[in-house]
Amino acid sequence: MYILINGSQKNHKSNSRYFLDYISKYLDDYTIYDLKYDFFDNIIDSIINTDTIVLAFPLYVDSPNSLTLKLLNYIYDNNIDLSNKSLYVIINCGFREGIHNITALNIIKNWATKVNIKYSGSILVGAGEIVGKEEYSYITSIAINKLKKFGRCIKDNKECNDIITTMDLLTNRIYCMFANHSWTKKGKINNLTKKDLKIK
């Protein structure tokens, strides 16, 4: 039994959820929870009764976001026994390079040691907003192939080396153009112009 936990505030529309849905293709018996909307007690009960946990969350200022930290702190503060369980981690960030997720991963590894859960590997996704959009599949193939590899590791319950993805097919300049286009599009939905979005 696999428990997949989405720590993103964006819930079903988040990149974290996209990556969990993608990983779930490789798993037979699993449940996906969203920390924002699912009952917290149900999530804790499922964690206690599972063998494998896959935790996905977005990077917030070099750290797990608040919803994820709430879960981690609750487990630690209540001395919940996670021994004989495996933990896999998916962290995605808005930077082009997945290496920016390293500090957040180290926080998770430290927590894993303290709660006695077996840390089994991670994938650190750069440019999460692009990788999580299927219309960009022609430039995300390298990252998706690494995600497939990670999914197979989880299915086989194997420890895997930390996997880092970088949007190699885009230069920083082109990636910034993608990002600016995305923000402009979101601004337009909220009746904001490019000028409104600029830092004053």
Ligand SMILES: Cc1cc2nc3c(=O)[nH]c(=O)nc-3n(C[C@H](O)[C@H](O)[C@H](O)COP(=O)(O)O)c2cc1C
The other form holds:
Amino acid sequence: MYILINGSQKNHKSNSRYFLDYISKYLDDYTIYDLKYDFFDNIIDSIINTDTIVLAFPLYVDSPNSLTLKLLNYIYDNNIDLSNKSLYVIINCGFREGIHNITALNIIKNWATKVNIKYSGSILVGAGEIVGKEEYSYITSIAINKLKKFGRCIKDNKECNDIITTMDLLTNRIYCMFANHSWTKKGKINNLTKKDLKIK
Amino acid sequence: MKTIIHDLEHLDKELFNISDNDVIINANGCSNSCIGCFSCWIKHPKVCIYKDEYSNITDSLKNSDELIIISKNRFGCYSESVKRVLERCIGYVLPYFTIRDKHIHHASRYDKKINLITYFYGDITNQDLECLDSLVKANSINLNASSYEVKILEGKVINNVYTD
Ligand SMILES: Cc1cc2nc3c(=O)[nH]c(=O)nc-3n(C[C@H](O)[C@H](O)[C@H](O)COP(=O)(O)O)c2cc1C
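Now show me the form predicted in complex with the ligand, since the one above was the form predicted on its own.
Let us now look at the entire complex, which starts with that chain.
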């Protein structure tokens, strides 16, 4: 039995959830929980009764988002024993390069050591807002293929080296242009000009 | 002027050299979490969608020379409450990306650069310390801070660990 936990705080479908849905295609017996909406006690019960946990969350301020921290703290503070269980991790960030997620992953590894769970591998996704959306699938195949590989690893219960994805198809400059154009467009929807967005 | 974000039950103003015109933000009262809506970038720039005492920290940061963060160490990260406050401060930078030192970062909203000084307390392992250093360093780069410091607090004793 696999427990897949979406730690994202977003009030609509998050990228973390998209990645978990994708991974779930490889698994037979699984439950996906949204940390924000599902009953916290149910999630804890399921964690206690499973062999494998897949935890997905976004990078917020260079570290795990606060909702995910709540789960980590609860498990540690209540001495919940996670020995004999495996942990796989999916972290996604807004920047183009997946390496920005490494510190967050190290924080998770520290936690894993403290709660005795077996850390079994991760995928660190760069450009999460693009890779996590079907509409951009024409430029995300490299990252998605790595996600597939990660999914197969979980299915086989194998340990997996940490996988890092970067939006290589776009250079830094083009990625900035792409993202900046999209921010201006979002501002316009709210009747705000570029100058308004830059207010001091 | 300084902005101090902390999760202590009692803040010793003398120990941290805090004066009357500094802004003190007690993170323990912050119950609203960022919902990733980006309103503070694209709807009401700088201002968080939640209307509470944490909705406009950007303005106090704008007027500060120093941001002081005092937090319990949690596995090499900030405490949940401090983290909740920090997540509601992203309006301090612009949504727009820029390239600094060959890497993508958010462009600064303000010309003035802030010093980032952090204090951590509680049990801290060597692995935690390594994470805290890389975390605060990354924060300082993303905030475009002029410098950062990581200090460890043991009772009233402050030990400098990392400075850049
Ligand atoms: C408060 C906040 C802080 C963020 N901090 C970072 C960051 O430090 N680095 C980064 O690359 N992306 C950052 N992001 C962007 C998110 O990681 C990105 O939007 C991600 O795709 C969200 O994933 P989700 O949909 O699973 O929640 C931040 C977003 C928010 C709302």
